[in-house]
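Next up: a single chain in structure tokens, the form predicted on its own.
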Amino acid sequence: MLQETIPDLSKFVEPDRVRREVYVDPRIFELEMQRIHERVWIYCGHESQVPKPGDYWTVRIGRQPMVMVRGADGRVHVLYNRCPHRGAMLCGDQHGNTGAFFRCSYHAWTFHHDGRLRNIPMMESGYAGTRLSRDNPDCHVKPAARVESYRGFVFASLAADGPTLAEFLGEARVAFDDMCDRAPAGEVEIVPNCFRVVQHSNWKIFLENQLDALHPSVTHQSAGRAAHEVEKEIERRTGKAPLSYHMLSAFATVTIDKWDAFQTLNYPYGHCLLTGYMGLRPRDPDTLAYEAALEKAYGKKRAEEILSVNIHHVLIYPGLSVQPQLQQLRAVRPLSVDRTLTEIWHFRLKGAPEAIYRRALAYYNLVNSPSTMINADDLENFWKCHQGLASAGGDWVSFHRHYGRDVEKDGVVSSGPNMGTSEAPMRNQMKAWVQYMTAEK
């Protein structure tokens, strides 16, 4: 058994920092996929994915290939793509309608949406006095242990038992809470097509670095700077710049002693939260459109209250990094110790003027698209720490940065103040990791 060659995992990570091996052992990945992906609550998608009855996604949730499906009875259930008879699957297409029913295309068994048994072709003179019967339950699609939704976002567990989604959320919630409330008709809708991206690292190199707010001004201080030159230029001409150059010249403008100016705040089960940077509120006609909209359905007040949070991400642990204020998020699907897929998906606020769209989609394809620079130079990054780490060049990574001066009060721990840098975010996800990998099962 993979838990009798490692003796004792909690020794692996310390406070401040963590044992190489947890990013390179391919042991512990896959206990990793038993003990967290496989157990706690994992993204599957968003319901307008699946208006239709007959409506799927495919999604991995851990190693376990399943289906996100609408059915008849207007619920959306998760499944195990995977016909009980044989064991193929039942959905090869990413997504699609699957009619009335599922039918499997190596022997033609269907089954409801729900994953219940439709109709075995020759049941009677085919399986007459064998173990498999209408009433047995190995001859159902199974099901996920537990299928939950907030405000729209479907998350499934395989675990029978846990916190229910509302109590593994907690306060991170707000990463849903801030996109839909900017919608001014209080929800979203998912634009269909997404990027995806193929990283040659592991999948904690990327959460790690989602709320580094050290390395923007580091990283992609090249592709920031020469945004700004011509952003300038434009300016020079025109009086006046493109919005979507400030997306890519704040990488060059916001410095380090700004970035130092935000917080991070850490709750329980790994998530994290950054303050700060993208609170854009530009006074130009399609905002003040926008606003008006928000007014409306909103009120002054409360209006003023959604536009006035100011968050620039919400890390759900393990597996998801919301830009709320963006309208969008990535997932995050561990394939391998040093392969992890990221799915990057984009929303529109359900009545907003479609220039606010188009704002943030000008953002998702300058900032987070697999072919800008921003992308490029985050994705070098993490195979470079993966190739490193898999060295003999030392034993430990470092997450000294502001240790010790971290605040908690009720459960969340803060990095101090003017201390926006902290590494506490990746303190607290290597907290979780250890209590899920060492947790009683």
Contents of the next structure:
Amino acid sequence: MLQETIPDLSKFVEPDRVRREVYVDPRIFELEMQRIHERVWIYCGHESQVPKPGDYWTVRIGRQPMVMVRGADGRVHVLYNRCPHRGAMLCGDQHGNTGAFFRCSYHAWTFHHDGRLRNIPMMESGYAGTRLSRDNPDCHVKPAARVESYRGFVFASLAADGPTLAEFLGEARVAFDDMCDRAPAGEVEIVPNCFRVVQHSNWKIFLENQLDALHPSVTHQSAGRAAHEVEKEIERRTGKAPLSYHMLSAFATVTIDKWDAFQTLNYPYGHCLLTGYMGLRPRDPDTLAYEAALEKAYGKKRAEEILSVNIHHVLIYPGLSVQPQLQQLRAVRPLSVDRTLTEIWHFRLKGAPEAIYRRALAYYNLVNSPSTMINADDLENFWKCHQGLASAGGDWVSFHRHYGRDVEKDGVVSSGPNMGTSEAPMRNQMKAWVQYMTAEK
Amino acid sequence: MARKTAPKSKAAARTPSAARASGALLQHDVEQFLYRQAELLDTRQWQQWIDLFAEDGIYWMPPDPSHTTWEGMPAIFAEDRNLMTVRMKRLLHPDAWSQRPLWGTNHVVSNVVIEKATPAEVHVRSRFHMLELRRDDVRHFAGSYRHELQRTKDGFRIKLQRVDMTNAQAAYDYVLQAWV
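Right, the form predicted on its own is done; let's see the coordinates for the form predicted in complex with the partner chain.
Everything in the complex follows now, all chains and molecules, and the chain you saw is the first one.
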């Protein structure tokens, strides 16, 4: 039905520009949910979010309400949050513990954590002779077609076929490697708090902003300047300002030419990465103690390798933005063509000193919380973009910056030298978008 | 104002009316202080608002009512005067894009209960309701304040203001620009 009313989608995207309908047409949004979000690997949560059997978090994959639950067998399952009887959601809360089994609040059908039917009231007297019996798949809770995790990060795919999680992540798995390797214990654990913010714009506008290295010094000038002034004042008074001021002031003091010195790397499936570091390796006693703990765990050579990884942001298309060096991620949940929920999480490096956690926590609170002094201006721009794209004032969105100067090697496209502000990541995301949207199915 | 409990100690019993009068005066002073704080927010007198805090004062909005400290915890706000100054300077910067549109708030503070009063400090809890207009959109935020006030020769100063928003754990439609 939808296909009949939508023209050839491949004509909506050219290598250096994209039609505005891609962002604002609700029919295209529905198709994106079908062909992208409800097929590819989508991040559900971290294993440490559900430590005990029965612990669950609800999560949205595309348009589907899902629940991630820790089973009595220790495995993490991802199920459709839907009772097979009359369709009621099994978990009405955002998170909790379901006990030894799920129990529907409507007619008390019960299910094991992996979705298998446990019991139906009046199973013998009420259903004898009907076609509903235990061997009918319709009486079990439907699981996600595939669930896999990588270093504790759980993904689900609602399609039975497609690349494995490892194939899908490819080199972009560095998002999780860089984060976990920085823990002396080699793994991270969730900080049990989720900041949730709704943006009044299409989901792609957010993703395209994440690796846009030209925008920070324009969009975030006010917060960067304000932090810089106070940072200087604290330094004048006490000699040293907390690193959190630098995290904010860098938005203004790292000027466009400096962002150009960084680089973007663009991988298959739309994933991409921006290098660049905000000075998280100072020589203060906390950092030195942390580096000593890393050396003890890994040896000097490996510790140095880990610490010299230089990443600002990794984007796992189409739903995850990771800042491994701040142990933070934002999961992107499209709600409708013009509304997008971001779920923002912070992780602890296991085995690292408390001070290292608190340093990243400052960024989580100042930049990623609902009182953010940074994202407030992003969200303003996203809203303006969406409003403008809904207008008939033009047909195209431009991704021409440094187009034609990308360098491809072994399937990885990098922006040219000193072209960190390249729009290569946007081009790469739209390339994947076309592949997903026009794939035969 | 009606007295809540009968005086228990003999000293209080000897001078019930004096104690009542003193309590009523304190209640009045505290309420006036809270009203003034709300008014400073609604009239965007940011520096005067910051100056209500003690030198080491903290403005704290936990994301979860179960939190008992802001230190080392995720927080929607956990700001000392330096961070408050960053926020103020941002709000006043000409290129704070999200500050350009029509934007205003209206706070109502009520249910003021003094929990503790010593010669040095007063702890007080209250309830607030804040209406925010941004462009054509109205949002409502409500919740409770808990102020730990120091008594100084210049009046009260805030040592710690805890803000528990009833909607703290709900998804935020857009974000918060200034203190609530």
